[in-house]
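Below you'll find only one chain, the form predicted on its own, shown as structure tokens.
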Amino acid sequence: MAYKRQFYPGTTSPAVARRRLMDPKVKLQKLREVPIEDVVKLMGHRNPGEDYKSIHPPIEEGSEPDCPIRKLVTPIDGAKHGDRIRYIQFTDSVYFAPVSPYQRAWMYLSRYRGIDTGTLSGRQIIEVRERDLEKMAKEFIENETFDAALTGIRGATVHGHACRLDENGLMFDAWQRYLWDPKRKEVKYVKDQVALPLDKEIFVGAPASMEDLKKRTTIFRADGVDMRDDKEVTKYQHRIHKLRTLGGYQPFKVKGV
């Protein structure tokens, strides 16, 4: 029997949303358009139009020793050119953001190659070769995993994901990288991800309604969809925690669990 890849258990809306994000065959919905020049400015690693900095010669020009793995793996574009590694980091509000940091990690690793990613309390960093990162970052900002009010692009001082939302529904940001524009009724960035002032305002669209967010969030909450309402997910979580505990303290009992 051919192996069928599994993603996540459960029948509730957060469980279904998690499976959608993890499945690379599912095309995520594009909600907005942000020019690549603006994405580059938001990350702040180089100026639009500037050459990519490299850390080694293009692979075709290198003289690496023969390696069977290198023959099996097709390098991503940035690796071919010798690009340096850069990053983008997102902060996701606990108040029904489209996705949470841990699901970002699952999604990134399931959908993309050549990446390194790490999860912290309210934020998720992704590191990859620079020209590949810029394409990925544009996708992240434009698609359904990003909300203008509840997702923040923050490379430093990222705290605030658990603070109350402001009067316009925006997640707290100590550096005020983004602001509400009352005329356009959209969110605009006035600083890049490490809070350096931008030379122009960058608009990332209008926030989604809370009703819409609750329908498509991956977050289980007692005041939304409670994880205890999904027996399959609860069973899965209990098994994971049991295996982690036994694996750390009584590994001889893991077999057959």
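For clarity, a rigid core is taken as the largest C-alpha set superposing within 1.5 Å between two forms. Since we're looking at a predicted model, the values are computed, not measured. Residue numbers count along the first chain shown, from 1. What changes on going to the form predicted in complex with its partner chain:
In this overlay on the rigid core, P24 has a C-alpha that sits less than 2 Å away from its partner position between these two forms.
With the core held fixed, the Cα of T11 is displaced between these two forms by less than 2 Å.
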The other form holds:
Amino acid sequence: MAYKRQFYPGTTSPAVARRRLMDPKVKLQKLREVPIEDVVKLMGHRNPGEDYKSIHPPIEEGSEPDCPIRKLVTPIDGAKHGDRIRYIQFTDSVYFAPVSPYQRAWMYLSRYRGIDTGTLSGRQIIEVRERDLEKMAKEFIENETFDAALTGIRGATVHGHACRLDENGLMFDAWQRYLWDPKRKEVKYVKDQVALPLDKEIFVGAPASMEDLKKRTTIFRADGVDMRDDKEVTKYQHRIHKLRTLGGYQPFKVKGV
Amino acid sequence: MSSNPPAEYAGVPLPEVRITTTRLLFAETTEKVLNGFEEIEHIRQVTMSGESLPRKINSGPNKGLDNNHTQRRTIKVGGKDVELTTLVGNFFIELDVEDDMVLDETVGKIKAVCDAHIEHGFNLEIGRYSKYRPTLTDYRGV
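Structure of the form predicted in complex with its partner chain (previous: the form predicted on its own):
So here's everything in the complex, that chain up top.
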């Protein structure tokens, strides 16, 4: 019997949302339109229209060593051109952000090739070849995993994911990279991800309502959906905990769990 | 011979009101709340805490650049200039009261000020949350 890939257990809404984001067959919903020039400006790695800098000659030039693995793996577009590796980093608020850093890692690794991602308490960095990164960044700013108020694009000083929201409902940012625009009722970025002031304001749309976010989030919370209310998820967590406690790095040696 | 620490402590554990706001307050709201407290008798001192707003960008490739955070500014409290360096989320109000009746009355007035100006809600508790006499750390750098 062919193996059918499984993603996450559970029946509650965060469990279903986790499964959905991880499944590469599910097309994520696009919620807003941000031009690619603006995405490039927000990241601040190059100026829009500027050539991509390279760190090695294009693979097609044939200067690669004779290696069976290199022949086996199809390079991503940026690797073909020898692009630099650049990054984008998202911070997700604990106040029902659409996704949280750990699920971002699962989602990225499940959906993309040629990436390196790192999870920290409140932020998730993704490193990839520059031209591929720009496409991915645009996708992730425009789709349902991004919320204008509760997701931040922050390269450094990401502090804020576990802070209370401000009076406008925006996640705290010590560098105030984004502001609330009361006229348009949207959030606008005025600094790039490392706080360099932008030459124009970049609008990333209106924040979703808390009601909607509570339905969409992947976060289990005592004041939302409690993880203990999902029997299957709890069982799975207990099993991992037990295997890790009893077996350390050799969980397969623990019998009867 | 030792110098005195800069802070002035009551020396006795006077009651303290702790207000924790549901949302972090903008400078404008903090100014209104503090000016509301100015009118109330029996308040010995007000301490605020919250999330720090740096004056300069303090890390990354643009370290040293001005931060220009719109909420880091000087507010007027009782005619005096107060420089705000945080987005305020807690007030600790030390009360100079001797009996429960005055305490209740003062707390009622504090609550009324908060109700009038803090839109998104707050939590108010009475207890003792900070020290009331000098300790070794007060002498650091004296």
